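What follows is one chain in structure tokens, specifically the form predicted alone.
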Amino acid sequence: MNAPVSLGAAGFLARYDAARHLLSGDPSVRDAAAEAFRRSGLPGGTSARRPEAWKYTSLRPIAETALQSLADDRDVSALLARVPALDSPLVVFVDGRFRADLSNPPAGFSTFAKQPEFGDLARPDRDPMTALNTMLAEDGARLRIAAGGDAGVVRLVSLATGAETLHPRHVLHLEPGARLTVLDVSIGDGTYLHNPVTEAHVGADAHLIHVRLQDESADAFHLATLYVDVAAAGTYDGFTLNLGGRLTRAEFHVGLTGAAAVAHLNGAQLLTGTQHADFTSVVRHAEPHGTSRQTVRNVLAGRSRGVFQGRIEVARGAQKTDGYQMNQALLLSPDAEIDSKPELEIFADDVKCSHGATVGELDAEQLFYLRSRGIPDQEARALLVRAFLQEGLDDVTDARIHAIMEASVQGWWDRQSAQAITERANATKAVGA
């Protein structure tokens, strides 16, 4: 086992300086990213300075964490057993590196290690976690679907077993008329930082369904940044389910750059304990007749904290835009917290844009009704929580993936129920003593 590694900004920069000569790709791009990161640092890392985009989420816990790098040959079988089973191509990355022996990749697949190109959507000069990824990325998936092709479902899996930090760089490229469904799964064990950057190019009349299941270790940090470009009549259909991690953030930058382009950014965050999860999105309507939908549901227990920041930007020429965003929170504890910040920035005059937010707790009358019908308290609560989440899960239209999402939600609730039973038993023993 190696010595602890600091994750403060200075530590990351020192790591880059030491590894710079070993990293592939254009060194000038990495150097520029390192300089940008040197200026920005980690948002809220070791100082009070925090940009507006990080108003509700501080990365101080990351800066103050020292990680242990474990052996490289750790057994991954237990983590692999948690990967959703599907009869579909499988791409596996372990500690940020592609594992061909565990994978069955589809046609059109390559890796960043073989083609170290950073793409043109990501913005390391403005987004600090993208700058950090650009500095230290070693590998990632590159998947191109030919025009008119249908690649079906591809599982993209990241397993974290021992590395202190993972910085995968993924690129999804759909040519005109192509179809692809990606089940993007993150699973891990231990304390680590997973900092993936994904670029998705959706060609004219192409359709990308991107379902993300984040179920990292309870001690992990997961900070994902996604950049999406949608051409005319193309569709990006995204759904994110946040379950694991100590501190997590999913940040989307979506550009509807063609007429009649469509983007769906839906999700659910299920948190407990002291978990902190942040869903941030910026959707830019650049051309007419674009449509965007964002609905994020939060179920918050314990002392957890959820964050939703959603901004819709409508350019002057993007007439007939239809944009909508909604954040809903169900608080299962008086100590849970939700921060919601929806925004509209509109420069066109013929648009239909709206946003909203709701915060509440389980309906006491509904709970009483279920209990009066003989349903145990914890089961009654589960029914109401599932009803709250069901409409969101219905956004996942692939039946097989929908079943995986439902099973993941059920597993989360089963863990909460078991914990609640244990706490009540301990409280009863304490009173008896």
Contents of the next structure:
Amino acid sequence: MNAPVSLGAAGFLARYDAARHLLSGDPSVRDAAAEAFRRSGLPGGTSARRPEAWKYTSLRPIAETALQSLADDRDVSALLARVPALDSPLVVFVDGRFRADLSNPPAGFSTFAKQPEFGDLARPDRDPMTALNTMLAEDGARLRIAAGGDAGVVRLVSLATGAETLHPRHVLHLEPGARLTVLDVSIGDGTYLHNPVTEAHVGADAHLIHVRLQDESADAFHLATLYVDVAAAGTYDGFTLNLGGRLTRAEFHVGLTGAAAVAHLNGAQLLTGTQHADFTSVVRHAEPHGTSRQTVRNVLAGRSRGVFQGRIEVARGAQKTDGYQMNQALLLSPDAEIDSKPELEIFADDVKCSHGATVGELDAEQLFYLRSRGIPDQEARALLVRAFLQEGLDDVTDARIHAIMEASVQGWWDRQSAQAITERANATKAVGA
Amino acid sequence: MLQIRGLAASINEKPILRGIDLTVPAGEVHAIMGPNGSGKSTLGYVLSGREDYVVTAGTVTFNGVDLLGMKPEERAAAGVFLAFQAPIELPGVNNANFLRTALNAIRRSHGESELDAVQFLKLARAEAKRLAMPDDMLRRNVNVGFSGGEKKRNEVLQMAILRPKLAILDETDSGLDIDALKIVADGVNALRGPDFSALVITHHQRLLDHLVPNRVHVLAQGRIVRSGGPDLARDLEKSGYAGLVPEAA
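Cool, the form predicted alone is there; where's the form predicted in complex with its partner chain?
Following is the full complex, with the preceding chain placed first.
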């Protein structure tokens, strides 16, 4: 086992300075990113003021935590066993490095290591974690689906076992009319930072289903930034299930840059203990007749904290835009917290946009109905929590992937022990009474 | 089977039941009629243990045990079943899973083995068929998107599967057409026997033509003001509650 290291912004920059001459890709891009990161630091990581985009999430814990890599060349079979079984191509990254020996990649696959291009959607100048990724990225998946092709399901898997920090750089490119479903899985052991940046280009009439399953180690930091561009009549259908990690954030920047483009940014977060999970998104409607849909469900137990920041921007010419966002939270404990900040910024005059948030405890009438049928109180509470999530999972329409998500929730549930959760729920009730 | 003595209950400190005395012997079906707001539904809720109703006086014994000291799930395990007037929707809860969870919870409390999914579905499909319910009602989420009549039939399906000793039917007939009404009545009649009793809350004689009660009670302003045989329901259908209901103060 290697010695633990604490990496504040200065630590990351020192690491970059030391590795700079070894890194591939355009050094001017990396240098510019380093310069941006030098200015921004880790949001909240110093006493400097936090930008608005990081209002509810401070990365100070990363700077203060000793990230500890485990022994090198560890046996990854235990983690591999947790990769959802599916008869589909598989792309595995271990500690941020592509592992051909563990993979069965689809046609059109390459890696960042072979083609170190940073893409044109990511904004290292604006987004600190993207700057950090751009400084230090060494590998990642590159997947291009040819026009009109249907690539089926591809599993994109990150296993963290030995590294303190992972900065994979992924690019998905769907040419016009192409179809692809990506099951994007993050799992790991240890105390580490997983900082993936993903670019998805969805061509005209193309259809990308992107299901993210975040089930990192309980001590991990997971800070994913995703940049999506959807051309005319294309669809990006995203769903994120957040289960693991100590402090996590999924940050989406989605541009609907063609007419009648569609984006779904749904998700569910199950948090307990002191977990913190942030779901942040910006959807920009640039052209008319676009549709965006977003419902994020939070189940918050213990002293966990959920964050939802959703912003819909409608440009002047984007008439007939249909935008919707909703954040729903079920608080199972008096100490759990949800921060919700939905925003609309509309410059067109003929649009339909709405947003909302609900925060609540379990419904007393539903609970009584179940108990009146003989279902004991704790079992009834657990059933209602599962039902709340089930509705969210129903946004995942592929039956096989839906089953995988259900199994993941079941696994989480088994690990947490429903008992502990419902006991906290009872504590809530006592306070409310 | 059921003995209610001097039962008074309130919600939000507002008295609703003001001293109910009622005995339902084993094997009998009793009808409860009365004007709106007389406390009929409250009686059903209090008997099944809804926590926002506070019992302020009286006793209820069910097969010799104190019912009021039991939790809702314990009452269900003991054999009390309330068919809700407005059945609750449970989005995200599959009807078959809900019914199996309930049945197995009750079986567990009796020390009986649980039914697996296959055994349960066989039972549930047979009961659903007897109630002329489409199979897909078992697959759908509990009461979500059900018509009013489907919700009521789903209550009767639950009753048929859980096989209670005391069924309280709270206006299960309202909103049903005549065919559905007969199906519901047949569902209850099928359970009738020496170990089964029912309290049937209704506004209409219609149901009682198919589900003939042993006794009829009129509830008004939180008290039973009149009891009689099945003829009482027919008389009420003609004359209404006038003369039975004390003038409002």
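Positions refer to the first chain, counted from 1. Quick caveat: nothing in here was measured; it's all calculated off a predicted structure. Just so we're on the same page, rigid core means the largest C-alpha set that superposes within 1.5 Å between forms.
In a rigid-core overlay of the protein, Asp377 has its C-alpha displaced by at least 2 Å between the two forms. Core-superposed comparison between the two forms: the CA of Ala364 exceeds or equals a 2 Å shift.
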